[in-house]
Amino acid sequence: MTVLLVALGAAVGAPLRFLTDRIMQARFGAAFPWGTLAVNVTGSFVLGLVLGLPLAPGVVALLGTGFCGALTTYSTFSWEILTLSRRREILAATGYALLSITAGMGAAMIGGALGHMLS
């Protein structure tokens, strides 16, 4: 059953990812992988209040694992950091690493203490 839960959050999560860095490819343009940036640091939001709910361990299964997992992309988010370093983009590769991080770090902090608050 938790097998069946994971990938039905899946089946939400990377279809939801596409979309959404199409849509910003569209507004923004591609120079700047802002589409990941954005699943990212949404996903760490979504999964840090997931985590920070007292919720059943199915619900975590569905939310955290299949569709946090499936939303966020971290091997794009590699790839695309070496895509810029090979353009010598140096700067921008650098900016978005640390502001990946930064943020998703930040986004997983405030969505557990926001399901604390909540629970």
Second form
Amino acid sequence: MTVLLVALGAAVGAPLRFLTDRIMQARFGAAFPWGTLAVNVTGSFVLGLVLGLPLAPGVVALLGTGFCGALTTYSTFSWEILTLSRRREILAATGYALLSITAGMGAAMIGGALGHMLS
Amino acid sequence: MDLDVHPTDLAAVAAGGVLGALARFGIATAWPHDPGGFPWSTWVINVSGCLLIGVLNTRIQGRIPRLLLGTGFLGGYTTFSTAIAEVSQAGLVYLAATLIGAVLAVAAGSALAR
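For comparison with the form predicted alone, kindly provide the form predicted together with its partner chain.
Once more the chain from above appears, this time first in line as the rest of the complex follows.
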């Protein structure tokens, strides 16, 4: 049952990441990975919220492990850091890594605090 | 805004994403970590996924294989949100070890595939 919930969450999260990336590229261009930044920060917020709320293990598997796990990505994130570095855009590469991590941490903390407040 | 998204592309990303998330779930379940301990399973998942995307994006050119295996499978397999959530338990050493491990792994994967 848990396996099905993880699969269901991922079946929504992964295409949503793909679509977000397409929308951000259409709007802001492909020079900076705004799409991955957006899904990683949003997913960190949602996971913080999910872990802060008193939810049943099945819901955590669906929303946390499945949805947030597939919405966010470390592999594309690191590939984009490599790509920016290879284009000699060291400032953009460093900025992208640090912005993703600090904004992700902040979003996770806000999500967690909100979850505790609501529960 | 014309995004020109093919249903086949979405299906490939979804199918790969489900398999990747299940692989991650399987490893995390088989290899749990103590609360406050170093989350080795997530670290290995993220670093190995970064090594593989370095190989894949350097070697494979086809759109569907890249969407299925890269955006889908490796995107669903690796996780940014869990790596961030675990920092509150495992600390800044884990945060740095994941970022440094990921960047070194993607560079190594790409170099190996050339």
